[in-house]
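Take a look at this single chain, the form predicted together with the partner chain, given in structure tokens.
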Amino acid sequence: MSTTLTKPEMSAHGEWVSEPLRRDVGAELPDWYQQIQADSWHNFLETPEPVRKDENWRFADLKKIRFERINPVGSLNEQGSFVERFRSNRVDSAIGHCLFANGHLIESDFSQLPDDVIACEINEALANHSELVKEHFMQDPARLGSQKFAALHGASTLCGVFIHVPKNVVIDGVIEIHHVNSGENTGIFPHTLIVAEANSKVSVFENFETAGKGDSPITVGMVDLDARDGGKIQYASFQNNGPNARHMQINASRVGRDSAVKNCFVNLGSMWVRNEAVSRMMEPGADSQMFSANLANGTEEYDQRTLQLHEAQHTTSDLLYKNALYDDARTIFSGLIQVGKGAHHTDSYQTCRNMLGSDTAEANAMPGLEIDADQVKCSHGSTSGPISEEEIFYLMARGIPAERARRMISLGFLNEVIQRLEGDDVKEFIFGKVEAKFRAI
């Protein structure tokens, strides 16, 4: 059952929210940031709502984002239950963690991180590391269709984490950011900002869930990943919200000389998801890996828009998005590789694979490629189809019953993406959740 709160003709922009969704965060926010908030609010009011004839919203079911209202989060009670919930549902060996409930910081522990690493709540970072945050914060404007949402994000009170890893510091293990959200149409605005300086390395795992099945948070998250001079970042987002949630993430990677960024989205829940990812390979040696594993069922719609921007010579990128679809689920993948003028010796790949588990599921794929350089190796493509009968036959010929065979193959299909991540604990956590959702389908 869909619970869209539809007013068929919502036109006047700004009706979703009548004023910026802000609250006191108990920190002195710098002027430059307050200016961004004010400008963003202005932009939000000025930017029209998405329309379907916009190429960036092609195939999207816009009814899913005709918000009647986005509500502010209330004050928080029952904090204890969130903490308990988090403890029983986390990656085993995280070296640092941070827990938010409806955007409120519930607890954090970054004490095990190397001393010179900065890791703190984003508002705290805005107050205490203003100049450093300013240098990296929202440096790349949203450009794949979600400008209005990005503006709303910029205007609102954020939650999230700032991580700055200085030169030559390699962090072993994963930093975990956990969000538990609840309420009716509550607006949540997570912002994760990760900076890896020269030859440093960091891995971050961000986990989204709803408190109850009936909760319907509207998350508009943004992630800035900035790696330079041999810095390495892995960022994995795992979304396992309840069926009424709507979830949006706009990720921007800036990859510098000899640096590497991995950006991964895994989606299991929410009635509507939009993942936008832009990777800019800005200097020679930059490498970007973008991948995504999604298991959509019911009437879920997952909308994926990507851009691989090769701006310098000798850069590489690889994108692999996989969707397993069941029931009446829909996915939309639209990806573009853009090899800029003079970005010679680019290696760039883009693949979207869809596995259709029902006749009524719908997978749309729009791969794209624009090349304005020489000595370029690029490929892009997409495939859609049911589970291979030959694979099922092979498993059954070993005694595995049909249902179990299908599940193993589908799980394997998504596991191929999960295995591209680093960190056994993260992989195991995600694999276990994906397996559990398959079992429930």
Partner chain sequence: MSLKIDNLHASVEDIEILKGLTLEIPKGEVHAIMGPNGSGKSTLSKVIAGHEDYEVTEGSVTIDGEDILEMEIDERSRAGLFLAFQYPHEVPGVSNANFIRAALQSRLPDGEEIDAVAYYKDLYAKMDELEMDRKFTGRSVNEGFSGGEKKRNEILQMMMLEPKYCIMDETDSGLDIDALRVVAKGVNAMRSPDRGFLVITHYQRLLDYIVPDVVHVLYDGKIVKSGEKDLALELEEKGYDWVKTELAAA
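Okay, that is the form predicted together with the partner chain; can I get the form predicted alone now?
There are no partners or other molecules in what follows, just the one chain.
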């Protein structure tokens, strides 16, 4: 397929890139996907950068996303050392895994998965499972402010994994995806697509880190989760990039009849993080759980936007976001429960809690409800405050030093989210990383 890219009038804020960030993936990509790339590039050029008056960017520090330039990635040096580090740090229950370095797949092993499960690099899936991918790929538009980022993602060469679990297949263990990124303002575009057919089950753990503290990659990732007719998906994203990195991830969940999707973000690094998560409960019995545990210090900013969208009767959802902030760190949470017409007997909850570990930390929270149905149970709320002095005094009275007491309280605060995940080794891995960052603050 031959596609001509035309360049419409630029936005007033100028260019981030002068051409799509693409590279040869060695595969013949289908026509429908090439058209998505062309349309996405056109949309990227036409879409202006976020501005303060946009409600979806309220309270955000827009200076941190004034990208003067996003550079293409190169190969990562000393790949062997990262392979060894990855192998030594995998979770024990990993039944399949892959490692990407600067967007290039350098190791993968899915041989232990059941034979009828499809698990492969996303561009391989586009080439070899075109129609199956097309049915689920980027089916929902960006709704929460990230339209320009989503368009750049759609126009660029992707790295990531496609996982399709057929009917009645339960995968014991976790599939682990690891990304190591480096360079200065280099753009990486991970895309994870997970489909759980009727009565199937899968758990995926995706991990992001930089090769060194001085690296400043720009990650624009998307995740599509699609569970159908009793299917179950757990997806956990763990991000521990360096202090100069910028990280955006846009998650879209489609939850079918009697299905369940558990979606979790854990952030420990990056100067700027934007997490957007939309969960659509599309048929009766659908259940969505959305969790996030975040530890920010320095001048880090974590921007969180969520939408729990109930489209059918007898659906449930639960959201718990927790942020621990130190130094001059900032968080923004904006969440909405939306109960559509006819979505009666909805049961939905939304909670955001912020623990302020310094006088200069800042937490902004905007929970919301929109209800257009009858016989629903919905609640939302947000709290922000310092660590309780009474709790610190209680621990000090038992011989625990004040700083250790603060760390223990903060760990317990975030651990409530971590413990809602399935898989003891995944929880232990995340808890250990959170504990290590607390020791460094």
